[in-house]
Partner chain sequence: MADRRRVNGPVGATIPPVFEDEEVQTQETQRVTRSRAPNGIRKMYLKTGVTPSASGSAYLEIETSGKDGVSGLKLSCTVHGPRSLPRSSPFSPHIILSTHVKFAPFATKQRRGYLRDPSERDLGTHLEAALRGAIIADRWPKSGVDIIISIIEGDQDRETSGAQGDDTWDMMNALSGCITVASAALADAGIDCVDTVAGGVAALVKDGGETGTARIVIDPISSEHESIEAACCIAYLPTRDEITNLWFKGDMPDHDMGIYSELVQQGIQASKLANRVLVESLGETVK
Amino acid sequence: MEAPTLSFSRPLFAKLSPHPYLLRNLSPASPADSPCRTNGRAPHEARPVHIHTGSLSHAHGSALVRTGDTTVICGVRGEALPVTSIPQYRPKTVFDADNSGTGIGRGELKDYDLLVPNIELATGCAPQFLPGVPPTALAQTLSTRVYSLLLAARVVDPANLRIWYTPPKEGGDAMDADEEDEEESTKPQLMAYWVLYIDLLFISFDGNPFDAAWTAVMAALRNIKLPQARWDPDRETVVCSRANAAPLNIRGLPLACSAAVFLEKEHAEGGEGRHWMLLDPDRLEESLCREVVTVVVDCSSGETRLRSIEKQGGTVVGRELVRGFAGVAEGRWKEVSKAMG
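That one chain, whose sequence was just given, in the form predicted alone:
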């Protein structure tokens, strides 16, 4: 009598031994078979991205982004901030009367906190996120990365966030000696800023959250229409008009592309054994990889511009791999920009 064979279904095998299961799929027995991940994608194949803008009616700009089972919604709302309410505000005299401004843009955004991103991982979006707990380390890390990239890539033109006031000229004759004082008193004065509150909520979470979050931020910023704002000297406040809302001037279209490095040996040190770079990793793949690389490129000008490179953990990815991955990021940029429209 033969002993019964013990076999497991594919889903059960994946749960019991996730690393051998993924390794088996990436290294098929037959050379004629192509490497395939457990989700059916090739190593350099990303999940399709779907983008819908204008989803929130009470935000100045919004976007819903879905890549596979990762779904995030972003809402951006502008609030007027008088310069008198800014601690340690330093008046500048380098601005032009046409609001173009020069010189200090990035300093303004950072010093006065004009961009405020916040990311929340909703209860139920993944099993590890429980109700009634403080913000997770992942949510805080994602918020910091989004904020840093907004400043580094100079996506937002601070000239669009300035609210000016031009005092009227006083009537009557003026002496020549007072002409200079009169011109000085009628120069445009910077009275307030728009502060952009960028809130992101993950509805479902299945890996690669930064790429999805950053795509949602860029889509929402491109969707923004800020009301026309003017300074009322009598009430000493900002008055807005929704009738003449204007879009925000966004510089370029930098988009992120991430990949995780999967090692042949589960507890290998350094670059021992074979490895695979898994583009747009899902939640299972991220749990099995200790090294992630993110490249941000901008191809909106017709040529590829490298905006940022981040690498977390591991020692496999070096200059050569990053150089080759830049080409993959360029292809991903074309897919996402096409979906963004």
Given for the second form:
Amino acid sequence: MEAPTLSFSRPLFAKLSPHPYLLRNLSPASPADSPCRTNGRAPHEARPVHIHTGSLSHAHGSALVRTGDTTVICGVRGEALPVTSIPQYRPKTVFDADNSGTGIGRGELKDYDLLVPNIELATGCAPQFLPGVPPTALAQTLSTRVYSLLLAARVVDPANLRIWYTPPKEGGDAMDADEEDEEESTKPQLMAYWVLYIDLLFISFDGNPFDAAWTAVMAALRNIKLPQARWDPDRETVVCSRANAAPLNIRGLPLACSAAVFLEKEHAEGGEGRHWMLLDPDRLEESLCREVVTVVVDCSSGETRLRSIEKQGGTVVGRELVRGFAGVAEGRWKEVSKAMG
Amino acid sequence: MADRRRVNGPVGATIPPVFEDEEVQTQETQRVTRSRAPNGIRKMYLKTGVTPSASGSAYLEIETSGKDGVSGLKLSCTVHGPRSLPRSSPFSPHIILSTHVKFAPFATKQRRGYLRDPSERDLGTHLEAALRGAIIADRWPKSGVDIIISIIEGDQDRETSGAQGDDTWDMMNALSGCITVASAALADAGIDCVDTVAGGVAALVKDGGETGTARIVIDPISSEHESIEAACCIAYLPTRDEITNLWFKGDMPDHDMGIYSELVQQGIQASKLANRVLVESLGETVK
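Having seen the form predicted alone, can you show the form predicted in complex with its partner chain?
So here's everything in the complex, that chain up top.
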């Protein structure tokens, strides 16, 4: 009597033994078939990205980014921080006109914590992210990465965040000040800063959270419209006007691109066996790969500028692969910046 | 209180934007009055399956009233379960429901923190009571189900001052939205329920100053009326004609108990209208 043959459906096979399943898909038996991943994409193919901005009415800027099944919503709110509330505040008498070289501007953002990004994963977006627990290591890592990239890429110009006050001349009216000094009138004083609270909420999680989160942050910052603010000396606080809400002057458009490295042998040492770089990994692929590379490029000025290279988890990706990957990141930049409009 | 696991802002307290006095006054004189019929609810958009990795999920959006600054309601719900309980928990012959409602930090006029505050826990308790009556709990012994709701945008008028106490009435609208969206997500997850439960709000409002008369409207928005005297949020099962949760708040004249039952009846009406939208969208999911 012959033993009955077992045959599994594809999703069942994916659940029982994911590594061989993905390996079989990437290295097909016949050379005519091109390698493809379990989600049907080629290894260098990323999911299309959809961006909607301005949908929240209580936030000064907002963006909803959808990359496949990963959905993240970002809301940016500005609140005023009087300089009197800053401990050990020392007024700077000289401000860089364009904040390009010496990094004085960056000092303000970092010293006074003017940018506050936070990523919330515990919204039930995936079965492993249930609420009621403090932020997991992944959430903390993502928040920190977004924070350090925001400061390093210098996209926000601290000049937009300063709130000035010019004390009136004798017999004159108080003016809304700008930064130029006039010889006759008194010098404008810096009375407060705008603090931007950048909150990201993951509604659905299917891999590659950093790319989606960073795209949402950039889209929301470009969408933000801060109300016009002035310092009221009588009430000693910042008073805003809805009349001319102005957008921020965002420098450049750095966008992130990540890939995971899938090894033929699960516990390979020293780079034996083949490897594939899977662009924009989804949840299944992320769970099977230990090594991840993220490159942030900015092509908005015409030439490609590399803003950040991060890689962790393994030793497969070296200089050559990173160089090649930067080229892939350029292509991804064009796709995403087109979606941003 | 610095949370070490999150990026904290500056040590000093930040002030939310305060707007010029003249502007606030002009906004008040331009107050939009209710254009819907007293027994009509706002348009709702309900979609299931927004989070594929969860057992069930749903997204609800209620339209804004068209005035600049008054937001609608945007809720996202995910259901995880039925899943096995941890080993340490005692045996339970029926399914254990755990609800979690959270406002996003950018959802309301005042920025909210990341830790749940008592009002959110209160909403979670009301939601659990509303859903417990609808789920057939005996079919799933030794299991638990997690219902997580994120309120992306709360129902709040940006210009109306906080002194008017709008927070309570907005909580009621939020609760009725939570009940409807949780019901859709439960159906999407395939958890057995006796009926679909939908939420509805009815309120006793007063317009026209001191001499105005009070009338009952459903699906109230606090910015459309001068004052809301009392409101009631109902979770109702239409086929079985049962109320699973009733939350009543406000001041009512004590000489007329008829108003109370009238409010409840109107709340049931609002529930039925919301239920129609719910059933229609679930029908589309099945197709």
